[in-house]
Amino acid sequence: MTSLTIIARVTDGLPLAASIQEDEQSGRDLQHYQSQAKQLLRKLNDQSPDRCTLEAGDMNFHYLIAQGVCYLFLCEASFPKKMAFAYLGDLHSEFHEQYGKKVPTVTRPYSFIEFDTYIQKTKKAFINSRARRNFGSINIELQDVQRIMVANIEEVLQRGESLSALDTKASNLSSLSKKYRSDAKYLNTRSTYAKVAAVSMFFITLIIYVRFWWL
């Protein structure tokens, strides 16, 4: 399985740790994905969505931002999204515990390259088929995984559109959708009231007519 994991500081995109696993049989150009990853990390800022999936053909970039650090994972598109973010959440917990206080002060790229050992071990656990079944039942606060923002890597990198702008558009679309549903519900309610009122008037008129006719 071809995969790439990079941990970087959000303020300047400085890479702090990384791990690469290349599958020669896949024929994928991992250097191309590495270049895209570095460009993406330079684009992130404090306004970027804290969780996002970026589609790159038959591969996906998943990232998690927490406490000023971005955890980026490139994997095959078929790899479950919930598992990918569970993996990133695990990396965050361990990395922050070990290096959280040192992150703001480092100046060298890959200052915590020794964290690769933990990355490899954790990734192996999540990729293992038996582990997938075990992790499938855990509660990792990702029940809303379907609501994680999804975009295309080329749109973000080549068109220069920021992730925060895409997130704003997604939020606006969500708001419009909610407003549409609200308006539709209001109109349906009014329609129901109108039908009830029409039926009521018919029966009232009928009662009055019958009463005066037979009296």
Contents of the next structure:
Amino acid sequence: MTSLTIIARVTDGLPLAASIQEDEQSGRDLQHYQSQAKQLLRKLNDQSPDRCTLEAGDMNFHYLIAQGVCYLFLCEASFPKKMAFAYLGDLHSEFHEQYGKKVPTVTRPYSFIEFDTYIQKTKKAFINSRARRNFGSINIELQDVQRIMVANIEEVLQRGESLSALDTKASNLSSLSKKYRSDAKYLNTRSTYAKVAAVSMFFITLIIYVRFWWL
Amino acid sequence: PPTGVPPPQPGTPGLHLGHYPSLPPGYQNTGYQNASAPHNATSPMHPAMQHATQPYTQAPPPYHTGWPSMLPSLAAMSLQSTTPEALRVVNLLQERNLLPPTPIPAPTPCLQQDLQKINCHPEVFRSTLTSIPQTQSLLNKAKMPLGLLLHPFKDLSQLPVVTSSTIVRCRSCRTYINPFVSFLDQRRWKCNLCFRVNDVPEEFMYNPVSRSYGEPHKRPEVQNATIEFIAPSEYMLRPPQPAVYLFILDVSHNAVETGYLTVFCQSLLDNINALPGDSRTKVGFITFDSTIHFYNLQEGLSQPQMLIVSDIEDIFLPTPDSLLVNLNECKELVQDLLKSLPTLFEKTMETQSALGSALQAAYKLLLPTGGRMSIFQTQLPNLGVGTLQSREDPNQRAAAKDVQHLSPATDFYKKLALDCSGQQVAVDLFLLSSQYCDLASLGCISRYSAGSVYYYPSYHHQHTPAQVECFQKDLKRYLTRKIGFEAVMRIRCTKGLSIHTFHGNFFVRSTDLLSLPNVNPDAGFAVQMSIEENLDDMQVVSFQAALLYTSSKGERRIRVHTLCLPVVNSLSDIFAGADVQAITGLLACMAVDRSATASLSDARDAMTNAAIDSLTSYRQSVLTIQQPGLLAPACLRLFPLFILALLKQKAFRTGTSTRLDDRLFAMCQLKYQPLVYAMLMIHPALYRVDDLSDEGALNISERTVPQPRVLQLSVEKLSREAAFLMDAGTVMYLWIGRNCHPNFLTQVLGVPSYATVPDNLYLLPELDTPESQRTRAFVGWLRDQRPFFPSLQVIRDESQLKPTFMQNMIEDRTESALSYYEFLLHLQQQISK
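Show the other one: the form predicted in complex with the partner chain, since we just had the form predicted alone.
The complete assembly is shown below, putting the previous chain first.
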């Protein structure tokens, strides 16, 4: 099975560890997915949802963010989501225990590349457990996975640009609405003056009428 | 004088005057008699002509006699006062003892002292001409090859390593910042290769060494010509690969006969913890005869499982996951396998060898990760794909005419090597065979995948103990030396210069990018250059070699070497800066190419012509005062000797019985060895060792290492009363004279008399005598200087190896080759034409 696992720091997208498994038969070019993964890791920040699945053709990116570290897993779309997140959770608990403290200080990319060995083993275990349909325990743990956001990778990668467009539009809108507000206020006062003037005219006319015609 | 060409004189057939005008005979004689007379020196003719016609009237004089010897030496003295030592005129026919008593150091480029102080070390990076000519036409006139010789991954004792998030490089040519850039002000630097002005990034303003701000010119990048960077993630196409080692072992009957498996398995067992790598390191094994055997070493198995694939036409991997295993987790299984392998095939009667299919299987196995393949082969592959035929006719080994079959018979191995190179797999070949193995074809697998080739002719575990020892030591070095994975190297040079030909083991991926799936510290490279645009108004030019690799610990690193050389515009300056060893090394590489593309005799002629052309050019264009004889500047005084040595080298010799594989292996080595070791192969060093003394000895880590002088390679230097050591790089010969002083025999060799000196003495006995200590210290010191292990062979009068030893006596005449003096006369004759 073709797959790609990357562990990276969220603050700057620095890759910390990775594991690649290429499948000769599928003949997929992982290069393209790798560059997508890199871009994605650069996009992510503290505000990003901490669990998300991104569709990329017939492959899916699943990611999990915990304690400032992002665990990204690329696999075939047919691979169950629950399994993917259970796998990422497992990676997180082990990685955090082994290297968690060192994460904020490292500067070299792939500083913890030796974690690759653990990643490969864990992945194998999860794929085998799928074969044995050994879901029971995972089902209970992962009730909330159902609510995980699903989006398209292209959209996410382009979201930045559309957001900035939205931002300019919104700021345009707000400045326009401000203008509208002041205009409206002005109009309001004008109409109030007009009303007051009309009413006072009416009363003056009435007074004059009462005074001169009735008396 | 008349400018027409007179008819050739009788008795001098085959002489061409070319376009040079000749002199009337009467004039010649005055020129010849009074070479240094003032009226000649100032005569309107080209001075070279006076000598150019000399052999017309006079046969070359006998050695040491018949010359008015005072005149040239007077002339030389008058020159000496105005010219540097490198340009001192040397008459090669007259001065015999030209070989310096110590190894020759590389010439120092003529640069300002502060620049030279930080320049790249010549063992790592050197140029054939330490002064670069200003124009191509000037270079053509000098008739010397322009090129660089590199040893980029040499083991260094001191190497500054820089970690920074941005590596400062020129924005247009991508040159790494180096000591030879210029800072216009604090904020801008000018590239020394393309002259673009770049900004100094904020981060670079801070100097981590001195912890000060605002001194970018004091950063380590600008203080060291050799430096290593830890690369940020932009320099990685994929996560750094683990160290992966795959061993492919020939286990046919022939292979088992040689007994190499025991040595290999033992050596790997001994060094298994010293293999470079980290916790991710993977290993795998494939053995083959007429079928391919895989070994399942997966964790949890009680013993290794052998899987045999007999379908060699369409090879497949039986269990792709468990053939390459993590060394740390499966070490016991690997050790089990290594212990049982030698006995597993003891009784095999299988004689066929399906090497091609085994290689295809290995390629499939390494495809996902990349790594290193080590092939151990003992015979001609004769089954399945990549089958080779014997092309050597033993009767033609000594033929004086052209040698055939120097180029590959099939492109199977080249194609496979290119596939390997694309997947970051390097293939190293160990050839242990007494039979012809077609190294010309097999060698391609290593050549294009940046591997190395080792060759042990007629290896046998009992009959050739010297080779067994050599194989053991080589294996130890091979298994434990540093290794770089998925590497690329790019060589840049100042605008105007361009690199056009590369020598070494690699694949040229784009015009100047060398793809090196593996890089090892024993690999040398050479490049040839031309001058495309005039280097007017440039004082200096620079060359930069950048090697990007993944260390065995999974770090991506860039090693950068920068060399700076002066530009000159006069021929005499070019000659003064010539580096004779580098020129010889580059010519050897060019000659190897020439023998494959054209023919061996072409290559031999080209080498002789190189000597003739450069000395002719020197005589005609640089010498102002003409003297008779064969004149050379002091810096090139050894050039004819080295050319003759090349002509007599195994790779290029004719007329002497040479096995085709021996010849091809010598060619591989000339192209692949770093210059220092290649020079020893070309011109071995001869020392007298029976009278070693502490006079002038070196003191290295409390050991006294005697320094005997280097002797000329001539039987005349040998004496029956003495013992001599010849250091030929990969092998050392200890020649013992028939009447050798008994003191040496008893105190050093530990034998009572000459007759009892054993034929097989490969290690000097450790005797507690000062003589023995000195000799061992000296031999040990020579061995320590190189990464491979030269074996020591004793030569006596009746030794089988005596002819091999004698063939290294380059200055002597043999049946098929000229002596040094005859060669000089030949050169002189050609030059005077």
